[in-house]
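As a starting point, one isolated chain is supplied in structure tokens, in the form predicted on its own.
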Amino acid sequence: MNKLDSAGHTIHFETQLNPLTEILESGKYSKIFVFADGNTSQFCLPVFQEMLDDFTGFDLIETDPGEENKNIDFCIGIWKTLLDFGADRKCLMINLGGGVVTDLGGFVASTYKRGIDFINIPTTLLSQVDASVGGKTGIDIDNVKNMVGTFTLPKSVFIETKFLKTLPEREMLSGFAEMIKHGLIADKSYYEELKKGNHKEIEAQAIYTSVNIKNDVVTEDPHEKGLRKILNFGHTIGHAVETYSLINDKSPLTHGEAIAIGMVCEGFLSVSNNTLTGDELEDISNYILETYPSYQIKKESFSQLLEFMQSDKKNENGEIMFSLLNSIGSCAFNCRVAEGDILASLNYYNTLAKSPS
């Protein structure tokens, strides 16, 4: 379980970042960067250090935590301080942080000079099986996520769960969801074990196996054109309630939160417009509501949800498009849903959320 060879770079796990440290003194680059936030700053930044026995041979960049700063703004700021530090196309970005910091700082870096390389430490259970596979580095455009960005590898990605050991119990419930949507898209028994086992303490080889899914889906389809559109599912609804709740909220969903919200009304949408059967919809809507608090969609933000949905990059020719589950363990995509559906589907998920409006 040591590494993972993914579309011509290692994915090492539970490695100490001893293979970090021989990239480091390889004498390869002539600078290297570790670029974070203020939270992995403060709480990881140490723990990376100390795993390399206190290596200090870097320059860190800082930003400010949350989505909400994933923008072309901070992206001029971080451009600007390399330029300031005299970063040329030989030196090293370590991106170190959750999957905020490996989204923008991957495409900074793959922008900066036309691309320097850069490693992904992923801090967080959501970026370590989700955002630190696949290449895709991106920034949000008017509270859309992700609208501009490129499918730049990464040159190693370093997954260790001490970092996880940092997280509140709500980040580690974030990253859960994209767990089980592994398991509900590709493997039933790995979504059954999830089941039976607790967010709060994850194992080394759960994240492996959610890795492994992602690996496979993106290794096969590494820009997105068919297959690794699966990944998607519960993201076309939620990511607009994510959006929504950023917007609006004092104390806005997380992704995870929102994903697991799209997850059952896209179960729903699986049910009206697929094959997946009553029984197996119940059996997703009940353990999502389970493990995750209630959130109650108001009725008057059905319109504007809409309109977040109209701008998902995933859409066709003007219409929403949707991955949708065939069966628990099997997922299919290009889904067309007529509107009503959609709003059917949030009208669902209000009947089951229990927190009032």
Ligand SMILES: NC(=O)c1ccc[n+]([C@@H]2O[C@H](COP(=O)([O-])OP(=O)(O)OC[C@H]3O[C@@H](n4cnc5c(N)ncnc54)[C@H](O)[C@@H]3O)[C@@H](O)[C@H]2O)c1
Given for the second form:
2 protein chains.
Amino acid sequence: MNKLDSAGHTIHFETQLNPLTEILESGKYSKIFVFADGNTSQFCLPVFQEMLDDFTGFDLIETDPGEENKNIDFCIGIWKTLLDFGADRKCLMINLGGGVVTDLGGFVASTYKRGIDFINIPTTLLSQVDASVGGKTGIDIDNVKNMVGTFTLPKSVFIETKFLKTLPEREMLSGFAEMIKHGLIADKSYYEELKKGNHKEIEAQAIYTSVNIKNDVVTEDPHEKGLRKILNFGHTIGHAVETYSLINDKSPLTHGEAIAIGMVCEGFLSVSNNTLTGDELEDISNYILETYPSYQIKKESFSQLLEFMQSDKKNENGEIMFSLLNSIGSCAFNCRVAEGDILASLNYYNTLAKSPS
Amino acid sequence: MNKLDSAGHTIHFETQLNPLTEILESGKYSKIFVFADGNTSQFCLPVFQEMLDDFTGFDLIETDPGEENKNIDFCIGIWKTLLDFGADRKCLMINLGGGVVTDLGGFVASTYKRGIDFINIPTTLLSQVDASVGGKTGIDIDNVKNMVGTFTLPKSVFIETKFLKTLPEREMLSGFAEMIKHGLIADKSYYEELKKGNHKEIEAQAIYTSVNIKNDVVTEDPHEKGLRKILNFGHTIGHAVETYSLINDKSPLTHGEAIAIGMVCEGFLSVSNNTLTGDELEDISNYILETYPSYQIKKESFSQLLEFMQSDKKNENGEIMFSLLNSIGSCAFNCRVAEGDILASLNYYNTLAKSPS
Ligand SMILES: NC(=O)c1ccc[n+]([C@@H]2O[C@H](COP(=O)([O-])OP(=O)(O)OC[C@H]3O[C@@H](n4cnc5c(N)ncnc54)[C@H](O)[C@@H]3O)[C@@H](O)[C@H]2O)c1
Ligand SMILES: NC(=O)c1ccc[n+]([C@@H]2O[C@H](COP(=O)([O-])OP(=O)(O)OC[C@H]3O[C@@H](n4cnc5c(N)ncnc54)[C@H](O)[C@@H]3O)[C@@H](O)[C@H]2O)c1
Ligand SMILES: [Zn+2]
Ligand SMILES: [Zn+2]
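Following the display of the form predicted on its own, present the structure of the form predicted in complex with the named molecule.
All chains and molecules follow, beginning with the one already shown.
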């Protein structure tokens, strides 16, 4: 378990960045840039430099933390900074941070002078288990998530659990939702193992399993034509709830918290539409409700949630498409669901979330 | 000579857009967008619709004509327009115009929702013989040409000489310089044929030969690591002269006019540095000087021209790199040239351009 050969590049695990030292010392690159946000430059950059024997041969490009900065203005700023720093086509960009940094940095790198090499070092659990694989880069425009982006693979990815030590617990829990999803859609025994463990102390082995699952799916379907859609389990409803919360709640849900809710709802739909059993649904719901803080999806929001689902990027011809479980460990995609069932699933979540746990 | 299979896509010649009709009628796409500039929507769109039996099943997205509009602001505008029009990932964008339209439209399409299909219909001679092949898309930022872009192939390219009927003569001549270049770097007999013909009446066969030459080069080196650099013959000095003229001249040189000057200068360098003979140089210089209006490169501009050459994207480690002829029909790349020789080559052009012809 120290590397995984993904299509066209390698994902390194817990290597103390040794292979990166080799790359940096090879002299292959005209210049090295490290791209980070305010938090990762404070918490992760020192760890990064320590692992690389106090390496300082790079220019730091820093952005403000947070999804609201994954936008075209920051993107233009970074393109210009690269130009000002004299970046030619043989330079290397190292993205050190969560999904915002790797998505934005990846997009900048994949388009600057028609593409320079980049390496991702994801520092959140979410970005390690999810954004680390699949080559998606992207930025938001006018708050439309990932409206613009590319499919471009980093030269390599380095996953080091050391970086997670400074990650706030709520961010850990956010990434953990994707791990639960990986178990639910593809590997029942992994799901059972996660249930036994503790999301506050994630083992490197579990991250590896998650990455492996996502990698298998993505390798089979790099451009999201079919199979890759199973990774959207929990995300059709989850995204809508996330968007609604972002606009309306004082302290909005994290991505993972919303996806956790989405998995309960879409689990419910899997019982009506697919072959998931009631017992399996109960198992999933119990586990998620005891792991995640409960939330109430407001009745007044239901119609807006449906609208959000309708405008989802993943739809075709305006029809809402779901990825639903056949059983724990197996998922189908392109499932159609009646509007009434969607509403019933939201009510189902609300009822569970209300009851004392 | 009605199609050419380039890496991953087909370039169709003089097909009256018949294969496009098939694509449009296949129902493969959720929506069709035609992207054009003010001139091509006026001159080319009616021709386009006529060839497609008065086809109207598309939304038109129009931009202002001219290189100054190949920028990030227009790019953002088009991304947003696509979103407003409800463009999903299964829509098709048809870029109808010169290199500005195909470069900008190609970049927008290659990044909108991480990439939608696009088809290029180049309507200038330059874009037919040059921008039509190789998959480069791009936009300028702060007047830095093609600072941002991707390598993305259109699904197909349609070359129809019919569109050239409305193209101003000066634009014809601009594209013609690239055809001369193709002869010089790769095909002596093609060069000889061009000399016999008349640039005002370009034969479809000559365009085909040019595209074929560029296609062979690009197929061997899709990401500009080596061989592809021979396409830069005339462009190191030519670009510098073009940039200078754009900033300083009331009526600036076209790209082709500048490249024609560049080919004379770099022909001169090919005699000092490579194995091009003095007779061959004279042949090239005579042909170019009788075809293109003459120009004087101001002595005061020489140092600035050198600076422009130094900051050229194609350089590595700050050294100016040239592609130089071994003979008419053969070209080498990564040639180093002394600064004094560059200045001598500018003087050489000036002397020729001054003498009565
Ligand atoms: N490309 C993909 O395939 C993919 C997959 C999933 C998500 N994403 C994208 O990822 C983004 C979300 O990723 P995220 O949750 O990592 O968000 P994020 O990058 O915003 O990180 C969350 C917060 O944690 C901070 N942080 C990061 N690492 C830290 C560390 N080690 N210690 C302390 N603080 C740290 C960040 O500064 C930020 O404030 C979204 O934009 C989403 O679209 C992309
Ligand atoms: N992608 C590539 O490989 C590649 C190669 C070469 C050049 N380029 C790019 O192409 C651009 C230059 O291309 P261009 O010379 O075609 O410029 P252009 O697109 O600006 O066209 C020149 C002018 O002709 C007008 N026009 C176009 N077709 C017409 C027609 N049929 N009838 C009447 N008017 C017409 C245009 O509106 C414009 O005013 C530059 O931005 C350059 O960087 C790209
Ligand atoms: Zn997710
Ligand atoms: Zn050119």
